[in-house]
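A single chain comes next, written as structure tokens; it is the form predicted alone.
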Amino acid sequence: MAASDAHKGDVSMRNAFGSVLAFLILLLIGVLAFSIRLFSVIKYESVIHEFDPYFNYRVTQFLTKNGIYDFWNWFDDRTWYPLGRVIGGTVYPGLTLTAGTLYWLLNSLNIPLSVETVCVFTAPIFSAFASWATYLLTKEVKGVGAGLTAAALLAMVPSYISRSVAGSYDNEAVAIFALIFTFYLYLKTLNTGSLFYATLNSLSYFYMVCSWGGYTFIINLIPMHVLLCIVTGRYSSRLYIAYAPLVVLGTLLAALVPVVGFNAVMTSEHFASFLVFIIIHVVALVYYIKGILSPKMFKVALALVVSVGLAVCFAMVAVLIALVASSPTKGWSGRSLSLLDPTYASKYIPIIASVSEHQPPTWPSYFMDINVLAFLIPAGIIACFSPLSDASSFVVLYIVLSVYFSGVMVRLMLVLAPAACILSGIALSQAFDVFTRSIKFQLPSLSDHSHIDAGDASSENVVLDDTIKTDKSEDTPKERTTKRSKKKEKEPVEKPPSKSQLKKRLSVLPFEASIVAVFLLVLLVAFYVVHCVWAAAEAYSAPSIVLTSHSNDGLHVFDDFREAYAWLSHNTDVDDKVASWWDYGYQTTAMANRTVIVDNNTWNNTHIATVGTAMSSPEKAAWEIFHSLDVKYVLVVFGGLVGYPSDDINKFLWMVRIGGGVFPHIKEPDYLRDDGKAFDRVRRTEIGKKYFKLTHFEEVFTTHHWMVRIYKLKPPKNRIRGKNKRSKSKTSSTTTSKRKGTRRNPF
């Protein structure tokens, strides 16, 4: 009796033991996530990222200065001129709440940062709650270790790092945290059945919703995982409490989101949770007459049931189908289709083919991306079939989801990188208890019985938790019960194993293998650390508005951006008008406080095309078109001279092919000719015309580097009244440009 008591104390002590190691460990891997997302800021400055991130800044800026009422009535009328944009209707407000309800709570805290500061350092925050929701998921599939290995290899993961630097201030970095901690609250309801946590999987869906349009993946995936449990024989009243709560209270929560509004019942990625969500109550209601009836007239019942459900399902098709059928697109998003059918997007929507984030990534980017998890995925499937449980089977879903996802779109590998995290964390969990299991085995120092027991006891509680976690949820209490006095009772009997059962019960490889096999292990995480370490320093960490190059005389600067920018807010009227290509609307409305004509929502096709065709078309032509759009100064890109690949010439041929959707007389083979004998650096060939002179356009700010060129429209020239001076005129214009041979100037 005294030594079953002294071996509780010894196991409670483990327990506690290993559960402050795990805090402990934890926080430090928050502080990870944290501090690798630093070395933006400390190569750079603190400073915001990108394009789109400073729409989000000045959003959060007009929050915190107006209040929550004023944000969500805002019209803007410096974006989109002369249309405007409804700033509540339009937007995803999740990212700017957070970040306005961080800046209130240290402001009131007294702890005076700015609202810059909370913007840059709030996707470093999030990326550490993401590791820790990381480790929650995995938990509830394979256990502690599985958990910690996830969450360390999510808080350095090169994919998720570039999108969640210091400064990258997109929706993403608080979207993959909501993400992540949904498919978490899923699952813990999936295990226990609780009606709180399918209450709060509610709550932190609609988080989700408010954060990222990315949404429609969870609401596709959970009824996905769900039906594939139904046809594999899976169901059980869990199941049902896991996901009927979630479409009625998410769908409900959704719709309350401005930007989705009645979307959420009423577009084609929300139509397959309401059909999953009418199977299975006709399946719930199939059981519960099963339990009821006799098995006679559960068939005459079942009959019924089925002939009712599917006369359901088919109304409710029906319903749908006359819903979208007005649709041009049957009720899918652009986004969506290009994501059903790859080729979509270069077909009929070249506005969203141009956007680099959308094109198909290239299989180097998945070895930069995920680094060694492509190769550890394989292994993690395995381990989860192995057994297969509820939980595991949806995160093989998840991966075989974001694997085809992120190939056709480069946004997505976004989508993969938890999932790779996981399973990876899942696979060298497995082969590490393994391994060493092995190597305890075989030491000298631990061959006596009662070591041997004691490794074999934890060890086979590793192993066989999942099993006892998913059996123990179908137990009834009384069975609980009877199980665990039968074992007591069964203990004292019971004779210690032999060595050679416990070697054959654990599969204990040899010695030398083991001890190969954790060092090429070792290795393979420290080659992953060495990696993330780079791409976060290097690769992610530059911010697109200052740019940097290396050359043997060292390190070279180029603010050009921020140059123009600056001259713009200084040397223009607050109400002129710039026209730009949509790029960088948002970077000249926060920075210059300027009105553009269109901008990165790409919204209005039409617009666009509009500034497009402007773009591509002779300099008179583009004079009109700038002039009837009120537009005083035009902001062009140029990185022929600096090597800058990404400027307006290297994005002509889009401008091209959007302007020619809406106006048939631009067509793409006119601008495929090579006239000229002029170099451009960027693409290494040559060019049209070198020298000529601007006639409706002057040239009125050139940045340092000549990265950005400011041109200013000039005012179109008086007419001359009366027909004797409007007769002189056009003789002596005629004679003049008979003399210098060439055109007349018509303004």
Contents of the next structure:
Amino acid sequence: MAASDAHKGDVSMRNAFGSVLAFLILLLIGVLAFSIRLFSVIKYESVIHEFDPYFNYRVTQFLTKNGIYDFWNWFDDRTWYPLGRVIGGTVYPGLTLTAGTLYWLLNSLNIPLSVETVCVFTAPIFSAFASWATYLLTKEVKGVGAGLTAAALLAMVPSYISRSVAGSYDNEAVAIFALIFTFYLYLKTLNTGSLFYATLNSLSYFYMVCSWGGYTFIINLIPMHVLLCIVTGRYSSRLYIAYAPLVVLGTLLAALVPVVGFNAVMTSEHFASFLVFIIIHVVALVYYIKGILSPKMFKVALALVVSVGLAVCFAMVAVLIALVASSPTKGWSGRSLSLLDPTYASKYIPIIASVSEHQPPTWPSYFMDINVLAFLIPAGIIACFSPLSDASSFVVLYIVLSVYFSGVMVRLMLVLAPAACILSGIALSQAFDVFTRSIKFQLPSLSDHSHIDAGDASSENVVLDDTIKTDKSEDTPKERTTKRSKKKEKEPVEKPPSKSQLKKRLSVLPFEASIVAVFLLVLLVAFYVVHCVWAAAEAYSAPSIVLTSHSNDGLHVFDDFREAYAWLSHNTDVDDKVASWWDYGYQTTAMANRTVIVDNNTWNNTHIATVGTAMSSPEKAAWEIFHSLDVKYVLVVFGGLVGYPSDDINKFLWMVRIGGGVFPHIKEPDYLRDDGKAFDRVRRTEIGKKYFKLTHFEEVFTTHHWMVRIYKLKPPKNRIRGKNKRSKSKTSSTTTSKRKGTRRNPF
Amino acid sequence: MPMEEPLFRLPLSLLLFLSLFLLPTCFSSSTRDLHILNAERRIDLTSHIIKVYLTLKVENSGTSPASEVHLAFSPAEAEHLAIVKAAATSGKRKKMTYTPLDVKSAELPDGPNGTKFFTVTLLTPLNKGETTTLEVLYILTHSLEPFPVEISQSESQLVYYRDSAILLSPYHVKQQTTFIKTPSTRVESFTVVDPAKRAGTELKYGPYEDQPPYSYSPVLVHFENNNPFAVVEELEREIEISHWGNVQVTERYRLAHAGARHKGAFSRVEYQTRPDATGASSFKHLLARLPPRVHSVYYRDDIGNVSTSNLRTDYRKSELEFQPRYPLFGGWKSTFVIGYGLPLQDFLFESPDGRRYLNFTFGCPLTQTVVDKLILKVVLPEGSKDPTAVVPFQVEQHLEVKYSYLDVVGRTVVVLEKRNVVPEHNVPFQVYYTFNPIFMLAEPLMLSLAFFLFFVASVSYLHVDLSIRK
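Next, report the structure of the form predicted together with its partner chain; the form predicted alone has already been given.
Next comes the full complex, and the chain you just saw is listed first.
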């Protein structure tokens, strides 16, 4: 009695110690996730990055200045001129509201951080949250050890870092947290059957819907898992509680978000969830009837129900099909369709295809973005099958689907990353579990303890996991954090021998083999850590509005974009319209505060095609198009002098294609002739036209490295002179106005 | 005393611009009595800040002693007048010493329409028959009018300067000469008032003999001036005092090129390949003189850091050389922020009566710039009381409250505003206030308390069972 009390006290002591330690480790993981994303601030500056973040930043500024109601009703007349854009109804407000709340909270505590600072650091903060959510999720699947390992892996997975460095103020930054947290709550509900968690799950799903269009991944993955559970005979009331409230509450809540609205019930992305919703009710009914009827009666009833049920199902399916068929895109949005059919976008929607992040990834990008996790995933899948639970089957389904999606679009690598981290965490944790247990069991000095541990180990699941983890962390708390990330390849190899060496009920590996395996795993994890730090520091921290290059005579900074935007904002009239290719739309509105014709939102293909046509038309025609749009300045990006590759000439064929898609007189082959003799340093080719003068445009500003050049539309000339000029310009310029502009030869 | 500017160096020389109607003129009769034996005026037009050095030899020919000398300015001048300083000279040539004198704006009944007067109070009243020599410096801004108003990139900037060949004065002037110094030898035209001649970069008007009071003879000089016309339209300097050892200065500039407006295209090619021939009046470098021991200097604008700056520090001064994002041509504008930290002990002192005072430099750290509107905010630490500012010239003052890190009652902000500020206004001023050091601990204590309460709440939450089920 006393002995067992002591034993119990010992165990509970160790549990308490273990949970404190786990808490501490989680805290450190949070710090790690936050600080590894600060390379961009340290190496560059605290500034918003790239394109979309500038839009989000501008929206946040509006929100903090004008309040929530003005935000919902915001009609933005500074973009898509003359159409404008209803911002409140077309953005996912999650990110903006989150940062706005943070800002409001800080300022109500009289901590005067600027909106920009809050926006810059939102992503790192939420990646810390995401790694904690990963811990919770993995804990539901395979216990605390796997949870900690997965959290540490996620804290520094390069794929996620690429979207959440400080300054990368984009939807994905908070959406990944929301995604993982929703999955966690789903699994938690599935494991506990608690309606409380089911409600939380709906709320978390609501937050996800607010944050990112990727919520459709959730609303398809969870039904698929439910279906999987039903098909494999794993139906339970917990499954019902996990799923039914989510669909009902979640759909209602999702419809509250203006940008989703009735799409939550009208588009095909959501139909799978409704179908499964019906199925789960049918199954629930069957189980219920089975419970109240005798087996014989049940058989009769079954025949009845199945025939009636089938009829109802067919009716429903027919209705669904009719609904789907009645919508023009069969209810699917362009991006979703290009997910299902990877060739769809390049065939029909050049705007989607023109974005580099919508291309399929290459193998090196897998290695770059998830590194050794790619090899650990199979081990993790295997670990999930021993034993297979509801939760672990979910994780397996998640990885399989996200691998497929990431293969279609580079961008969705981001969805794969958490799954990869979870499975690798499970794999590593299981491997370490086996090896350290083998080592400990065979250490003579520890034989006493090992008996206890052996007892614990042979008993069951979570508690055991805890104690063993605790032991390990006591041994080498430091190493453990690194160790935690890696354990994969060895495991399948080592497992067969372990089976043959069963001692009593315990699988124990040879002592030396275990030592070597642990060492190798630590090495693998170390490699991963080094890679992640490198990726965070070198590959993913550049803000892209400031470029740097190292040469023999030191560091060169190319700050041309901001130079041009600053010039625009201070030296042009506040209501002037600026035309540029759509990539620079968000930045121009946010940094220069000038009205643009098209921007990165790309909601109106015709409008973009108009600008594309203007860009690819002769000077006079271009002038007329721009003039009809009330444009005063044309901004073009030219990398020819300093060798900046992604300039407007690089994008020129897309302008032609998009323009040609709407205005058939623009034909791609017309622009592919090569007849020139000046040299373009980026493309290492001679340029086509030299020694020309612009008639209808005049250069009003060029930045220091010539990267951004701004042209002004000259006012129309007197008639007689204009006629002369026009004929002259027609002969002298057959390429685009933009080309002419950027290729003007200085010498 | 260092030798940089022996002329008007002393701190006492600064009581200018005191209230307009303080003294209803007591010695109006003295205008009759005094006359000027010799007036020499040197007008320096080399930059857009016009400095006029005036040497007056005054004689009292009346009967009663005169203690004041009046200076007269035309309305156009008075509008652009930034500062007037006067000094009495004594001694000869090498050993000449200057004693600063008090200058006040004044009203005289008999001046022609719109003439503005300043009164120089002499150290000792001038008795009958005595003479004294006064040195006067006054500075005009925005007085060069570009003509042509718009120029293209390859043209250089020509400006008009308007003045009078004859000194405007309430006194009879026996003999006078005016020298005008232009920045280059290129003078398009100038009004000839015989005798007038031009030699190199200098125009000489005079000598003119026996001019009666209020003589005026307008002249117009049209000449080339390619100096940067850098004008800060508005400068807001915020000086935040932390008794934890730091003075944080944030300066928000709105800079403009006030010269001839840029017309037509801007060709970067031309600008980079022929830097001598194009954009002669544009500028791209600016120099700010900051206090010594400056640290954590940053230079940015609304959209992030500006990467072109260079800080040189030594123990006497710090110089920040920087470029705006783009070169400024006529009419172009730019905004930016410069911020830096300074050690507290260099600027904060305790006065004998136990109050503390900040001793800081007024004006704008940029060299060779005019500030149209300067707003100087001194943010005192939370809990400071009774602030008073002591500035050697007239400024508008009011108080504000600012809430910064975790403030509860807010910080008192002393706001000083002045228009038309030139580098000569860079003189020390003081802000006195009382402060109880206990307030320094308010925020740390508040934070500790918050964390303590948080932990207490956590502990009690973990030990209280709130569930309904037993």
